[in-house]
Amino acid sequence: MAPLMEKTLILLKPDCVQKNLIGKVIARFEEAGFAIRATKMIQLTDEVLAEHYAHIAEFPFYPSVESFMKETPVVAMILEADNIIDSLRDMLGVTDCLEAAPGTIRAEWGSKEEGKNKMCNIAHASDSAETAEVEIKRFFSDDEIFSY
């Protein structure tokens, strides 16, 4: 696949700034050689979740991921590179905790409780460049992107 230059959104969750593993993470991104366009600390709002989340807005199960993703603020993250949604989803490891592979994020630092190892992941990632586009325009904008 030849390289194609791509923005991301990437959210780290309650739980990687619980664990103090912000730096940990952001690491592993530049070590990857991501490059960080914008960056910021937000606390989350019903209507920033509802909208982010409206996929699964009418399970039962959404009252928890609404609450969990405000116990406190996230860290939100536009990151570029060539391929680096597929890469970034890669690096993290699948949704389920107990099932990435060893040596992913998810792997390495979200929860084994069951029952949390789906949504306690450490970090949100946008799965396609059409969502990508969507969710950047949904928590930053154009003028807190940078280009160097």
Given for the second form:
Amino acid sequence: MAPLMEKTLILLKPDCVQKNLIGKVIARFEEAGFAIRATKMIQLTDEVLAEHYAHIAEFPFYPSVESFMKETPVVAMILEADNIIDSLRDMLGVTDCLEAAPGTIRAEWGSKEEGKNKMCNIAHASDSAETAEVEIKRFFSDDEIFSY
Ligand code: ADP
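Write the structure block of the form predicted together with ligand ADP for the protein whose form predicted alone appears above.
So here's everything in the complex, that chain up top.
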């Protein structure tokens, strides 16, 4: 398939911040050749989380996810590259850090602790072009996004 220039929305979650892994995770993105188009640190609120995680809001684990995502500020970023949505999701690994493929960000740095392995998984990345468009608007205004 022809390469397609895409943007994706990343959140470096509170476990990434607490483990002092912000730099290491961003280094992986830069080494992969992804361009950083926007970044800022923000404190998530219940309102934003209810939108961002609407697809899991009905699950019994949602209240824990909501608390976890507010433990510290998160680092929000927009990254751009050819086919970045799929390559970033591959680089992250699957939701459960115990099942994530070796070498992925979640396998390497996510929680292996029972009860936390599916929740504390270092980073969020948009799962489709449609979602990316909505998520980018959720976290960034046009004047915070740079092309250079
Ligand atoms: P992903 O972030 O891999 O796209 P989902 O969109 O399904 O995964 O879920 C959003 C987030 O909710 C996950 O990244 C994780 O932090 C949390 N989560 C998902 N499933 C579970 C679960 N079974 N138990 C606890 N937390 C979960």
